[in-house]
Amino acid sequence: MKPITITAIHLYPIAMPYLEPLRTSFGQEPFKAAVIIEVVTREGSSGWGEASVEINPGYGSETMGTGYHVLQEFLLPLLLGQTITSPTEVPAHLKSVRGNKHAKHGLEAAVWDAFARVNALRLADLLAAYLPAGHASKGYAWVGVSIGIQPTLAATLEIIHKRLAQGYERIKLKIKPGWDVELARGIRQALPDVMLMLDANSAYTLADVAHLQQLDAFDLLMIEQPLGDEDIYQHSQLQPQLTSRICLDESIKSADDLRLALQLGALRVLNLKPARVGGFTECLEIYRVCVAHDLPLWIGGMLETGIGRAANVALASLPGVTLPCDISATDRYFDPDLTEPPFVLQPGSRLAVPAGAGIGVTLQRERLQAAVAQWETTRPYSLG
């Protein structure tokens, strides 16, 4: 494949209003924040990535402030001027900077996009080129929808019926203590056959085992991240006490974390978020581990704009991704999005992989500038 040489990297801190806010056990972000990254190459193509950092350190420790600072001062200088013969080289270039996985992912994703564009490949096909034979992209991602904490059961059911009518086949509900067992019971009574999972975002402890066991009665696809966000060991103590499958999210930040979790019996499903693990190179290693262990896998999201969503759809289209992913259609999030064309839900609860090279969508620069201006207007703190 043709190498690329990086001649410039631009950062765009953005803010965008959500069409519908998402409330979880650790709160609600007032708007979509991210750092959009443009990697410019000598070969004449730009690649786009999205550092899915948040305003507050809720889901993870990174924020808009830390992400922008680490990118600008430490990560960008390590890639400027570099000739890249494979996107999998990027982690080695960034190795001297510890942590900051969301920031690293955004930068690495922009390189993957640029490399794919220069080589006239879809990102999905470029990712598959690093996997064994038989792992070519299916051409679509099987997706579901995530519903935040609502004020009442009736309000939750109203949204579920709306999403089912739109064609989504899997429903994920956010839960927390006091909003869990009765919620699941009410949903099951109303919708006995819906594909249902619950996401706790680390809201429980081992002291809640007997309470969590009550959820086994509701035929759940999985319970996602019930215990601490840094924990693997206690999940290994919880899983044998549940018939429901535990899915780990926040706990798994690398392929080695996954290997440990498998050895300890801490999970039976994995939610893989590229931002959480630092980039697509690590995603591919995690994917290989899942395939080798027949571990059910799905791709999570960080409510990304069309830039991050397109990249996630490419990864989710690989055949080792076996469960519906948290990558809903564009009209679930933004109007308008930063990119065109929008992602539209297809029959079978699917999103198609765009046909164009790279991530396959076109950034609308006037919308990007409007989102940058919106950050400057609404930002809760300075980026320095």
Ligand code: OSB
Contents of the next structure:
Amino acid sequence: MKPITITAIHLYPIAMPYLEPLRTSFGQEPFKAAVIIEVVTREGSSGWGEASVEINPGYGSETMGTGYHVLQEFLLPLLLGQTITSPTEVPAHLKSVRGNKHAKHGLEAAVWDAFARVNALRLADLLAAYLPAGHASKGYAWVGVSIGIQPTLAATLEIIHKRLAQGYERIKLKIKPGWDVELARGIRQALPDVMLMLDANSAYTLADVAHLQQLDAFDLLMIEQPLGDEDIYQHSQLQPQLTSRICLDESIKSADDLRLALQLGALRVLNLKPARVGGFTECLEIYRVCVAHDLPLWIGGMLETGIGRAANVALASLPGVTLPCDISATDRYFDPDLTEPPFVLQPGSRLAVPAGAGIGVTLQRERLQAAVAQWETTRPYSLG
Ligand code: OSB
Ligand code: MG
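Moving on from the form predicted alone, kindly provide the form predicted together with this ligand as a structure.
And the full complex, kicking off with our chain again.
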């Protein structure tokens, strides 16, 4: 494959209104924020990545402020001028910077896109080239939809009915203490057969075991991240006390975290978010661990723009991803999005991998400029 040489890297802090915000156990972001990253190559193609940082350090510790700062001051200088013969070399270049995985992922993703474009490959096929034979892209991702905490059960049911009518086959509901057992009971009474799962975003402790056991009655696909966002040990104490499968999100930040969690029996499903583990190279290692352990795997999301979403669809189209992913059609998130064409839900609750090289979608420069201007006018704090 042709190497690429990185001649410039541009950062674009953006803000965009959500069509439907997502209220979680830790709150709600007022608008979509991210740092969009453009990697310019000597070979003539630009690659695009999204650092899926949020405004508040509620999901993870990174924010727009830390993401922009760490990229600008520390990560960009490590890649500028480098010749890359494989995108899997990127983590070694960035190794001297600890943590900051959302920022690193955005940068690595832009390199993957540039490398795939220069080599006229879809990102999905480039990723598959690093996996054993038999792991070619299926050409589509099987997806569901994530629904935030609503004021009432009736409001929740209304949104679920709308999403089911659109064709989503799996519903994920955000829960928190006081908005859990009655919610699940109400949904199950109305919709006995819907593929349903709950995401607590770390809202409970081991003192809540008896409470969480009540959720076992509702035939859930899984319960996501009930306990601490850094915790693996306590989840291993909880899992044997539940019949529902525990899915870990926040607390699996590397392949080694996953190996430890498997050893301890802390999870039975993994939500793999590229942003959370610091890049696609780490994603590929985690994918291999899941395949080796027959661990059900799906790809999570951070309400990405078309840039980050297209990359997630590529990963989600690999056959080791066995459960519906948190990647929804463009009209669940933004109007307009930053990219064309939009992702449209297909029969079978699927999103197709676009045919074009790299992430396969085209950034709309004028919309990017509008989103940058939007950040400047609505930003809750300055980036320095
Ligand atoms: O916990 O999975 C989560 C979005 C932001 C932060 C955390 C989470 C989420 C989602 C979004 O659930 C799913 C999506 O991108 O559609
Ligand atoms: Mg989650």
